[in-house]
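Shown here is one chain on its own, the form predicted on its own, set out as structure tokens.
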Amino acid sequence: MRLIRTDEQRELADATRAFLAGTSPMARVREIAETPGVCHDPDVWRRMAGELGLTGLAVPEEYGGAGFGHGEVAVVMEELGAALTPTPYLASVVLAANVLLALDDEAAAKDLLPGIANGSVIATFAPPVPGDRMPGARAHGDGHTLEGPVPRVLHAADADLILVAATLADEVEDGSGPLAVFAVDPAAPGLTRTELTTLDLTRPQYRLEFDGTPARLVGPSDAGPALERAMDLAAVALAAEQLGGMRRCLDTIVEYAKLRVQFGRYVGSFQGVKHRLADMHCTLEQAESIVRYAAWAADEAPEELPVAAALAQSFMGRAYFQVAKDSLLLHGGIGFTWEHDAHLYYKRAKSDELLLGAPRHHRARLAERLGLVT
């Protein structure tokens, strides 16, 4: 098992790194997120997608991707995470493009694969959360319509192909049974988005309705086993992401308790200070050996993933919120205010924490996963 990165992915995290240092800084994420009605940079989408060919990299070479490994994207989604770049990244490369390959659906694949591989198209999945009702789906002519709503879906507004996991209503009349997965045009007929006021004004969230809207099935009728591998991947890409926001924490605090100064001394020579620093370093190395374990999963040990996704999520969602609450309070009276920019990994700290689900769930998927409980 290999934790350590190769030569070729501390490349690409320096090139991702560098790459949004010079096009999101932090003052343009809080433009772009303190706008009505804007969710990312269409320039810098592009350029992601074409100088650096990020949106294609675990998408198989006959789909148009570069037919790199999930370890790759976990490489992106660190550097993400850790600049806070307002991207549908996780909606469309992530979430949308591993449903579509998890389904196994070739003639699907080869639609829409290309198009999310090259950035020309963003798409999104509104994932079957634990606690959630989905839409049911009817047989109508030669396709279905949806029905009901979807309480969140990232990116839904600047999507160009929205991928729906809903129940066949024909079959299951209490919306209990197998779920499928639709294709949906957002311009269908009986589609409505209403964007929602959350936490996290980085990553923009939408509920849909749905009432009679044209939707194409895509793969089998019962695509549970491919909706929990694809889970399973986007439970590994957020633990990266996750990653990402609290190393940044770590840093700028460390680097502002060398700084300031109180009482005629440096506020990182206080014994309290540098025990709570010491703690976040003990838990950002933990989160560290468990991310790459489950990115080297998601490549290298198929039958290990399903652990290794539970696991992530299970630790990193609290110790990513832990990190950056303790960052926030060591900052002091400034780490309140506004303009600093503690409060916003704060709250994609939180927003991450319950974006597949709330911890409870992973950890009893993490239990069921070892034998624990039946």
Contents of the next structure:
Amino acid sequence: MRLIRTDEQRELADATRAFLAGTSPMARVREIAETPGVCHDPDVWRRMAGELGLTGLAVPEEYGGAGFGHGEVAVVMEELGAALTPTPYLASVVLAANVLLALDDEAAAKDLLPGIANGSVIATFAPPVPGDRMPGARAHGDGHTLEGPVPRVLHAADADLILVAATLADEVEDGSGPLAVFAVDPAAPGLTRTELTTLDLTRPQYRLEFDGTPARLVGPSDAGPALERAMDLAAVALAAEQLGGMRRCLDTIVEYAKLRVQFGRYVGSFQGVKHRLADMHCTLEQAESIVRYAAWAADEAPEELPVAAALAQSFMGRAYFQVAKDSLLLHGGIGFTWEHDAHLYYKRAKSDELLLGAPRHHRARLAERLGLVT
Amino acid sequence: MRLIRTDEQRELADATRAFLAGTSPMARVREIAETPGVCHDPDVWRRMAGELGLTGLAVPEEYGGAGFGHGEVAVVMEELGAALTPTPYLASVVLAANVLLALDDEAAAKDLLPGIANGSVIATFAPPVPGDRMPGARAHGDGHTLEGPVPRVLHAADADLILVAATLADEVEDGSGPLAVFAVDPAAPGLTRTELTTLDLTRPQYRLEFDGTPARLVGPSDAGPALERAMDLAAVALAAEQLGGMRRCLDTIVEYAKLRVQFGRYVGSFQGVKHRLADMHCTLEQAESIVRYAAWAADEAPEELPVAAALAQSFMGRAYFQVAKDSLLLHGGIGFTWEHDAHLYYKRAKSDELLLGAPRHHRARLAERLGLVT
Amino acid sequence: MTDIEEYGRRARAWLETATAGLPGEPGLQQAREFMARLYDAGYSGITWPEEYGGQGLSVAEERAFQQAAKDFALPVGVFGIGLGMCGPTLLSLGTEEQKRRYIRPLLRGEEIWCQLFSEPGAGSDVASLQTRAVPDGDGWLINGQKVWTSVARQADYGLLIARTDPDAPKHRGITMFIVDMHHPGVTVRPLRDMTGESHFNEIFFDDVEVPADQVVGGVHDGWNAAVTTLLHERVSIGMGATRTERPASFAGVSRRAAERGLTADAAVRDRLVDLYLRERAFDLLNARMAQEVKAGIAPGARGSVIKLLLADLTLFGADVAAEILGPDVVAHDGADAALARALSWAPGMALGGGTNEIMRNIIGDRVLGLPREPQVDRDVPFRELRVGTQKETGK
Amino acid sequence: MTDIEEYGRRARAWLETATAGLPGEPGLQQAREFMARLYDAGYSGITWPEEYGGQGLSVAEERAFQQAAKDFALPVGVFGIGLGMCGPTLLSLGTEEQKRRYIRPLLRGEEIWCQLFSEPGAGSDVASLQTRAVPDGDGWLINGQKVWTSVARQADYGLLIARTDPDAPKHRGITMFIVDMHHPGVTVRPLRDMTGESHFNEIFFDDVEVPADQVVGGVHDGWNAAVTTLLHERVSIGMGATRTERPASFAGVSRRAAERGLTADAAVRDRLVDLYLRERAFDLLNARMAQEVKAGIAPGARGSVIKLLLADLTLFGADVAAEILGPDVVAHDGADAALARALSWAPGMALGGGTNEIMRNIIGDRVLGLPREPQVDRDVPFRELRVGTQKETGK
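Counterpart to the form predicted on its own, namely the form predicted together with the partner chain:
Zooming out: every chain and molecule, the one shown earlier first.
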């Protein structure tokens, strides 16, 4: 079990951090977040893909990637989470790439992964969240057509390729059936995208509505195990993002507590503030340990991944929001203003907590994987 | 809805408090708690019954009581909880008397209640707790005999009369059946009492084992609704005890924080301590409101009692333990010593939290009564 | 029927008629007209002295009116600061001329008031304010910045505190002024908060002249005046709490959860129970304190308990609603807009009117009587004091 | 195989033989004999200087031995204070004579040591101690009381700090002494704690003479000496944490819950998940810090994070175990005795070795680098200082 980074990972973190500090300062984050129709900076994306090679990190070399691991993706996600960079990285490199890899469909992988790996294709995948209605798929000649809504898809407007999970209509019994994954061309007929109002302005989401939309089946007709693995990997990557955001929140408020004076003293000298910051630091120390462990498990201990992923999301959702909230509150009135960045992290934290499903679903999954359900 | 005490209730509280201060100081509480075989002070009991008339408060006059309400019993319980007085009051006046009243068995009430009301009889009732095995009852000539264990009964060694709930063996289907209540003479054949090791030394508990023990059926063969009401009234009375203990814990640590000096300052002047005490005070303010409401509902709004009782136990169990624990911890090392009283409250608080069943049972009951279970 | 009951009955009858023609969202002009009618009917300033335009009645009548008014949506929000804080401060500390000049128009809704205490550099430590007022001819010249001011855009007058003696310790060199909000040196700028909307304003003062007779409560004695005003604020924030809308209420969230079939999950029910416990505990405490007040027990600093618990409940409710109802709350097509907004609005309750830390200090010091924190700034001349945001320099 | 691996292999082989004949609960005499064998085999004081009886080897050998020893139950608990705290302090600050006299018997288990710092009146504020040492002929005369002393009943010597200059500020008038625990003026009284058992002692000093050459680290300079000792304490409490037995562990509680059929209830599973999350987070943090130490990153004050989280986990585990397993835990016939005891023992973890508040101060000050609390007692002569428990008198 390895809980500290390799030298290479530290270098990757430093390079990514430096790149984002230069290309994605908070002023730029806000500009993109507040401009309708703009969801990320294509220049930054090109440089992330080209100069830094971040988009193909965990994609095997045979599909045009660098063949590194999920630990490296976690390093990047942590920096993106700290910087709040608006980017389709999670949608394309984490969600879409991992589901394609997990589906084990050689032809589709060869077709679709190289573009994702070199950044020329932005893909997205709508993670199936417990409780959501799924679209239905029907065989139609050589291919399939899709029918029905997908409630939430990240970055669907930027995407050149949309992957969705759908139930095969012919195999449905009692209203549910196995899920299969389909690749959809965003320009395909019968596809309507509606932008949703998101709490987190840095990460746009869309509702899709299919109406006889042609789609390509990827992988087996029961993609259950592949989806599970892809979702576990997404849970780990998201946890890294959450860790990065959490650390930034704590750093920011600690810095402020050393500068802000009230009642003739630095506010950080008041135990009311100091003890809360100490508790937040304890949360961060635990969070980092869990995220490092989950990232290690993703690459090195596939048998531990299911528990590690559920652990990571069960812990991080709550922990990040708590720290982001306390950081905002401890800033006092200024933390409530639009101009201050605290609310951006607060909103990201809450959105992240719910991104892969409500917290109770992660906890229930953890209980199940720990063998508590008999 | 009345959330503040009447003048009469305030006088009753003052009189009870003064009486307990004189007869049940902590030194005496410890003496009784640490003496094997001694569970309460019979002199104090006689005076509580005679001079103060506390044992018959909520018993109707026709059964020899004073005909006051459960609000008055709550007043007494609050003082007993503050003083930690070892007494069978909860067992006899609350549990046993209320179950007898609720059963609506005129003959049994006339036989058994007057003794409880005037204190000459100490009764106890083993509250049926979810998950516990219940003894079985079998018709036997005119009466019944009991078979099997009762896991926990308060003050069974002091009791002149033991009431237990048992399943009527003939009506059991699939391992469970309606519960009926039986009166047992502690000297009856086939009854074994085993003293349990209790965390709370001030409140002894016993396991009973019946082996063909003769018993008198009281009330109907399905005592479900009566038991529910009696348990709700017990929940309210126990909540009052918890409130009294919680208040004493807070008072004690606030007093100490005004006297104890560390680093050249009264510890109560450190925000680390002050803010925690403020939070404890907030808990107390809420607790008092809930207990007053529940006590009011017990007398004046029987339709609100089921929710109020479940609310009271769901809130108070956690709240009292939290305050007792924080009070102990904030005392520092001295709070960990046997000589200090903090641990007596800590142990009482945890025991009270579990006395009528695990917290999840109260919460589940509350959810059900709020209509969340459909 | 007692006289008081009769008074309440008549008030209710009047309110029924008076509110009958009001639109759903009355504009400022309609609010002013309503206020004038309220005044003319004798329901504005019920307990205020007759000589300045009040009715000179007792708190019994006031309470009867409030009781009746609870069931009506009155368009009086814009007058709240004036009626709740500025007016009472003037009645306590104002000169005879000030009371004659300002109280009646305030009660009639002809003149709107705001309160100008908070500053960006001061925060919870209100007395460390840096807005300066220097003598200027017969009057004063004010320069500085205020923040978190409600109704500043509509206000005709503001009650402002400014530093008049920087050589005195910070509580002792402050003066309170009545400021004309229409003065050309006053600039009002809406402050956008984290909801994306603007509920408050920043106000900039650039050589604003204030005549000498507009000082309230004595030169350099403005801190005591401000405390008078703030006590009114705490009571009004605290006691009106039950009427605050709570979109993430137990009833609302459990209804939505049931509609979506979520209450079949025991984990969902358990979280709803958490919400119920906090909400019910809060409501019952509020009700008990109201009964105590009626019984003659002054709430004193316990208003801070209410404030702290309400802040906590507001955050918890918004949080738990999202937790239960899931991703739709944070990415919605309008259906869950109120809950999404509750998440953005919730921190405001913990920050406005004193942070949680300030509330805990008040509870510790004034309710529990704990020893005070050593105060390092009490006797230091203000100009030598560190204030606002600055680097640590040894210390 | 490297030399170090070979060292570890030999240590393991030796330990296997040496522990083979040990009874389950060795008595004091057996512990002493084992310690002597350990010393004679070269495994006591591995990094300590050879001239005083140590082995003069590097931390690499020490770590290899500890690694091997992890799998054996060694009866060395009674020597822990001496080996972990008193010995290192003497090595750092003791005179040549002291080191020659005391180190070897300490390492061989011939003489047992205890630590005499805590006082009932001082608590977390250790430096406010009131035990006095006054010059007496060539040496010193000690009077006062210490508390929370482990192994005092077995100890031959104690490292004690006492006040030698009450006119100096509190940190500057303290001296450290080596005290003979067999002196007739030393009375050891077991301290009964809330578990009902006695894990610690109170020690009373009544005119205990101490020769001048038993001062450690300079007269009036005992606070610095004590800090040296306490730093060793924090590390030993913190880093050994994973080895502490946790009766209310996730594995234990979930096993019992499953046995009783309770895990069918989603609410029970949810609470077990809470316990798992805290326990796993703690264990992973512990493991990560160990990896960092191995990689050369000193843990520094972060040991306080471990201590604080362990205190929290211990209390939470005991609490949640009772909550899940129900009334049987608090009223049992023996079956749940370990869980009942966990409830009584749990607060000890939050109190021993620094309260939670002290830990949070350390984390805030030394890990996060936050500005310090103003210190009101730093420069006041000790005799003018308020200490212990007393009424407020103005302030």
